[in-house]
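First comes one chain, alone, set out as structure tokens in the form predicted on its own.
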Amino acid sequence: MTLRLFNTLEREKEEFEPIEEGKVRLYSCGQTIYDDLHVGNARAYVAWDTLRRYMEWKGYTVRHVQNITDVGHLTDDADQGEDKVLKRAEELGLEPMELVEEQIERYFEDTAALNVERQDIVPRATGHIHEMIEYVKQIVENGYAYEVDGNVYMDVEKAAEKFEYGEMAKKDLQDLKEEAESRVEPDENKKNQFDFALWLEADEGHLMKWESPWSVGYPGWHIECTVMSEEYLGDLFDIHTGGKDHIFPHHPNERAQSFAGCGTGQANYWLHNEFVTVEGEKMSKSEGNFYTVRELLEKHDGDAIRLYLISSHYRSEMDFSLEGLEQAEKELKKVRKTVQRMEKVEGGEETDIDVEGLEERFEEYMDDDLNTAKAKQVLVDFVGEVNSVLEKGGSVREEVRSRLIDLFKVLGVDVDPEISEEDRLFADLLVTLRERYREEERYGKADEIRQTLEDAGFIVEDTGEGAIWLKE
């Protein structure tokens, strides 16, 4: 089977062909690290982690790079406003790097709880200022940028002579020029208002600033990803991912810098995830419908949150609700119980279940632009088939169980969580004791044992072969 990905550049699904056989170089735009991870951010990171997992499952060796932006991302996402990290640090009375260190730790805790594997390289913008300055110098020397009063700007019209700047957004240069003129406050330093900053001079009170050939200042937001992606993946790599909001201006600006600096289009495939709404409305703290992953983890299983996030295609708008998350939690519990039953139910006639067909259907949907929604449903439906077999007194091969667990792992969902030896001994002992009470017809005592197990997170099921326990 052949993987096909929706390339935003072409607005169509294309057969994936790596630059180097058997290897994938993948870059994801990461977090601007000034606040806790919310479900909209989480959806993107879960999607790209699933892409990585699936490619590895198909046999590719993947190098995944995802940056951390800790300087340069201004509040209007262009060249105006305050630095987001600096603004938040001042609100909290912290030094910017003090905030950054705290938020990086929280970010990795939250993503780990969602089974997002840490990327191979996680570069920080502040750790690559020298490389950014050198890259900007190259763009200036190549004639695609200009300096005014310590600020350096990309000459978009000049860059557009080299490549189609509006290709990703599917807009022509004149449309983009008019939009820029109406969208932002005029900057008298710019030749055209859609030119964007590669380097900005810092005000005297600005805390994060560095020496450069042009001024004491800081890098523009867009130059960061161009430099860090090419530093670790080369001038041209396979896949670049990000949110729908990056389709313009962030990713076209990255490509402009890449063409101007080294003459490539940076990546061959550009993937973008859709936004998350909450009960049909845009997430907003002021509206009270804003959910951070950390808040959700206080009441919900991280695997359930992930299962919910992959239950819609990454390019489809997702409407998040607590009711939907609770339904995913129920679905996860059902799958986990079945996985445990498959291991514990013995003695029944072994039923032949088409696990090879399951894998083929799973791969067919995942090859279709990473359709996790349909791939997940194939697995859930299969669990229903297995339950029918077990309820009729049958059993299934161990291979069926292990393949099902592995396919859920490709989606990043753990359906066979570890149970400590202490918990196993505890449950085994109490189930044995309950069976003895039942044999002695001391049903009140047996019910007390069942309740003790339930309070400890275990379910007791009576089967034709005797009682078994399942961990919730």
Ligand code: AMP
Given for the second form:
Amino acid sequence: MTLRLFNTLEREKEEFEPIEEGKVRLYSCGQTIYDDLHVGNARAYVAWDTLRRYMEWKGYTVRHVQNITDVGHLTDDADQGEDKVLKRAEELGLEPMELVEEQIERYFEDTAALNVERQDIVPRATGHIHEMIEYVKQIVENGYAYEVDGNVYMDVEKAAEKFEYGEMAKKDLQDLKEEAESRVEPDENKKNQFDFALWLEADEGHLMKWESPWSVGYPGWHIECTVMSEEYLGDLFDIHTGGKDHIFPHHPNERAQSFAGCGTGQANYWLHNEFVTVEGEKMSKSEGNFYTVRELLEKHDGDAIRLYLISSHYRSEMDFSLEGLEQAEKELKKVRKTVQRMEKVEGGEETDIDVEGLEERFEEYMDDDLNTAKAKQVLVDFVGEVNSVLEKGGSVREEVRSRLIDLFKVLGVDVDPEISEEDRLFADLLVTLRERYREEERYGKADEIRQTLEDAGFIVEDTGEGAIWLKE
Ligand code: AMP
Ligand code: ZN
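Form predicted on its own already given; the form predicted together with the ligand follows:
Now the full complex is given, and it begins with the chain already shown.
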């Protein structure tokens, strides 16, 4: 079966064909590191982690690169405003790198709690300034950029002779030009207002700056992704991903740089995730309508948050609510209980249950542009089927259990968390003791023990084969 992905460039689903057989080179635009991750940000990283897991499940070897922006991302898209990292560091009275170090650690803790695998390479912008300067030099040499007073700008009109600048956003070049003119205070340095900075001279007192042929300054925001993706994935790679807001201007600008620097369109497939909203409004820091992953983790299981996030397709808007998350949490508990029951219910007639068919349906939905919503539902429905077999006193093959666990893992959800030896021993002992009291008809004592188990997060179930415990 072939994977089809919705390529924003074409606005349609296309069959995925890797450049090199069996290999996938994947680049995701990462986080500007200055604050904790909110659920909107997390959705993007969860989506691309799911893509990576799925491609690996299909047998591809994936190299996943995701950058960390720790310099040069200005608060506005027209090269105006302040550097987001600097601004926050100044507010907190920290060195920019002090803030970045702290936040990177938090970022990895938060994403790990959502089972986002650390990407193979996580390059930081500040570690690649030299390569960026070299790349900008190349663009200037090729005639696609110009310098004005220590700043270097991309000549978008010139680059647009080489590729369709408006293709990604499906906009006419002239319209984009007019939009830029109406949007910003004219920047006298720019030939055209939609030109964008490759390098900017730093003001006196600006904390992060580097020597360059043009000025002591810092890179424009877009250049890092072009340079770091080329460095680790080559001039042309397979898949480039990011949030929907990158459809313009970040991704067309990355491509403009790539065409101007090395003559390629950077990547073959461009994928964008839709936003997470809260009561219909985009979740964002500036609107104040956000939940950080960290605060949700205080009360909720990371796997439940992940399950909730993959319960909608990455290209549809997702309206986040705590009720929705609680629902996902309930669903996860149900699945986990069934997975434990499958292991513990022994004896009974083995019912042949079609796990191969399950895999096929799962793959069919995932092949359809990563339809995690439907793929997840197929798994949850299957869990229901298994449950009714068990309820009737039957059992299923061990393989059914392990394959089900593996399919959930492809979605990044752990439905079989490890239970410590200590916990097992504790529960085993108490269940045995409870059984003994029941045999002796000392039901009050037996109930007390059940309560003790429940308080410790274990449920006792009486089956035809005796009592079993399940971890909540
Ligand atoms: P920001 O911190 O706003 O620069 O966003 C970092 C990343 O998260 C970008 O790739 C955005 O596309 C993505 N993002 C921000 N807000 C949302 C949201 N509400 N829903 C989905 N993705 C978002
Ligand atoms: Zn990027």
